[in-house]
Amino acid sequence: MKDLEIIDEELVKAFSNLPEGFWDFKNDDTKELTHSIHNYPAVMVYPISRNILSIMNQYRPATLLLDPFMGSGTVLLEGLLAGFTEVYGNDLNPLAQKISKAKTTVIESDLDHAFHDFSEKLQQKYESYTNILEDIDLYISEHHYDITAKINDKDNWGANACKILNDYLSKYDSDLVIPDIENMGYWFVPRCVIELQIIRTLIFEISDIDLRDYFMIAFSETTRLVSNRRNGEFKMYRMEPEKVAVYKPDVRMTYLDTLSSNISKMKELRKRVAHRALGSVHLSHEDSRILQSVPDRSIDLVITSPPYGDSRTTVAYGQFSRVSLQWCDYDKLSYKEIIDIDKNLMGGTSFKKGFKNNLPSISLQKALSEILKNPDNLERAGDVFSFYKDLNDVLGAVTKKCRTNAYQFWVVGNRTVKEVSLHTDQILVELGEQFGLKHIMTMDRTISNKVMPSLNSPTNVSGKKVKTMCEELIVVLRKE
């Protein structure tokens, strides 16, 4: 085996010799295979991990891969395609686990037949519920329910949709039962709810578990697409009342179009991996600061992208997933468990009354001191500390799972809080020293196709705006 110092040098040279802008992937198709079967916030585009894996395989072949923040499973699928024997993925969000499972499980059954059979059964279901579907809007109008009502109007549609619809269905002696979803009426118009339940009931009749899960992923995406939430945003904001009042989504076609697209992507994946055995996939949704399900000193390579900061002020993964998790009944989570997802993610612990910073990072210490120059910033400084405290714990847990000389690739973003820059890339390097992690190099990339606007106003001062994150950094570490 080559000396590790030599491999480090070769890797630095290989990555440094890549063309300028190589990691931006502005013109690349980032929706290949099953990578785009379900929308998800802040996804790491697959060419990043694909190219890391390709280059690493030339200098340091590996067999066990870990992504402790797997999100929708991008790194895991690329690991399988790259020939890894085992890939481990973890995420605290159950929806992430379900998407990752669907994305990385090759379905061998006849997908065209399954789609055709489901479409025919769905048509028959719709025909049997014709009167129910056609009369619901009149029923809502006659009972003076306001479908634009706010959640706090407890006797109206917004908060009482489940009871209203089940009372309505009982008049037809229907076997259809609307699930008790919190504030369902605020996020869905009446006919939409009934149509979703028709589709949902039919999906649960599929006996093949992998096929049922794949059909359910398309349903999960459909619940988002036909809901009253504003398009193009990951946080929960309902569209304007006047739009809700006339909103009539085509639920059946939305679902079938989504399912058809997903089936095409699965067929592409099947073709890509034909005549070869794929490695094992291990998925969990547990605390990344512990990673109990991953064996100690087993991992050869880590590729991951942690959140940029606490969910409350950055990407609210739990909010994005809330409606899907309720409709799909994943793990039969209670509503409280679902709304607490963001609280349990990194930076969820509150330090409103102060904190003692004992993290070994000079860069973090300087940033916190700068934020705390204004005493009114104590709570925000606590949020920052909470996030990096969790990141430190995750870094320690991940390193514990790594073999000696395993490489870690962390794709991070440097954000600004109270006009103070937080250099996560440097903080990560400094925190890594206590765990015996050697900094090999850091590469930068421009973020293409951002959902977030290029400018925002975090201070709420009229006209005063700052740049949002437009760049990511790839930090490469090695466990010595």
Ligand SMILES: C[S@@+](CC[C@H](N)C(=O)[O-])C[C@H]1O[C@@H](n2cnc3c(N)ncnc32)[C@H](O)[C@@H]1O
The other form holds:
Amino acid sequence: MKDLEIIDEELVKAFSNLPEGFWDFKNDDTKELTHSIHNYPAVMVYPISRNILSIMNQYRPATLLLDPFMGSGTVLLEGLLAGFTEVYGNDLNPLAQKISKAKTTVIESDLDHAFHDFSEKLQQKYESYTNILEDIDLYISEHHYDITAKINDKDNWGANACKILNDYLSKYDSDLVIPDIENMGYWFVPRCVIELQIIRTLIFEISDIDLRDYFMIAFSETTRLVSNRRNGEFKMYRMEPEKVAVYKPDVRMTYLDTLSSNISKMKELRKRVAHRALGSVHLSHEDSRILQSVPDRSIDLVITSPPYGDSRTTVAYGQFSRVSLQWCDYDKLSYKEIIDIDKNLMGGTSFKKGFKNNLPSISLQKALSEILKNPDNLERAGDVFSFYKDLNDVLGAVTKKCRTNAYQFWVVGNRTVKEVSLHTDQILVELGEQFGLKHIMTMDRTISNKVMPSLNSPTNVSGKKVKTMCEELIVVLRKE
Ligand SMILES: C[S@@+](CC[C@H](N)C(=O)[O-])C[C@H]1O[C@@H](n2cnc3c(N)ncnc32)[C@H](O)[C@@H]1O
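Could you output the structure for the form predicted in complex with this ligand, given that the previous block was the form predicted alone?
Let's see the whole complex now, leading with the same chain.
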């Protein structure tokens, strides 16, 4: 296979000539096409990858693209639109794989017909379950169940919702069976569970797999929207009990609205790619430190945004996905496997009792020594080390998959731990050297569209907030 052309100078010139603030995309619509069919934490807005791809395409058209941390699949869809023939996406979170699949699979069948057919059937189902839906709240109060009960109140609604509802349904001789979802009563009010199960059963009856997956993604989003979670947060916190007590989400409307909006987006995508042969998408959900599913020395462009390194404290991808993974029965995962997702993500290994830092990065070494000046910080320093150790392994695995002269674009965020700045962009450059990665340039951008906490308390002193994560850096590397 011919080596890829080196275009360092052209790229530096093209990227340096961009106007100030080019990468900020403050006022851009970041939701076009199927990009916004499902919420996901820390999405990298699509104009970033679209612009990288369009500049790269001017100098060196490429064919194989990889995002080892695909999340909701933003980069993959942009890769397809940019004309890549093969697009590889990976993420340890199975929900990321499902969203990415739905986002990048163009559905050719008649979506309007499918929507009308589904809503009609749903209407009939609701009619046939009228008594069940109308009497449930009375049943719950007559049996003195408290719908605001905590999980440790073993026989109450919070921990026992599945059994309570199945007992109730058996009195009606109903064919509905409520799935055994962990802590379901804590996250959902009774009528909401029954309605979700009615919709879910109907989705499972759809025989066209792509259509079913697309309808299921709208359902997955619905389970989060109608749950008792507090609004606008990626970490799962329940609403105040007073709010739960009177919470009556309109489940059917929420689902149909989400579905209808997603269908419009799919129709938009279909129009955009009409009469074009789209490339193939290869999705996997394995650990990016291994990346077995991607052929060695095959990739000619990488665009990715790894986690910031705060998955356990701020952006818990697994926790965000827990409820939908169970409701949608994705990959038939056990609850233990679902709980373990966050543990297996980057930085998930705990080094509470100490660690030996042998990573070749001066910037990391300095930051760790600074944090460790206070011996009480050993555990936090261990968390920091754990993240960069994994990042180092991912960098090695990704580079192994690249052809010589492949470019890698890493969109990273620097953060502060115990008031010490962690310069991930610089650490990445230093770690890259051992894998033969040449640093080409680093650009910065101000985050305005990324849904992220802009303040946290790395000092863990209550009330003391340090501004963090409002700037991202785009690090460009080339495999020599
Ligand atoms: C910042 S998000 C990516 C967001 C994505 N660019 C988007 O636009 O939606 C980082 C992703 O890395 C994934 N991740 C973390 N550790 C991983 C690992 N060891 N292997 C594979 N994926 C991992 C998380 O599940 C999360 O989806």
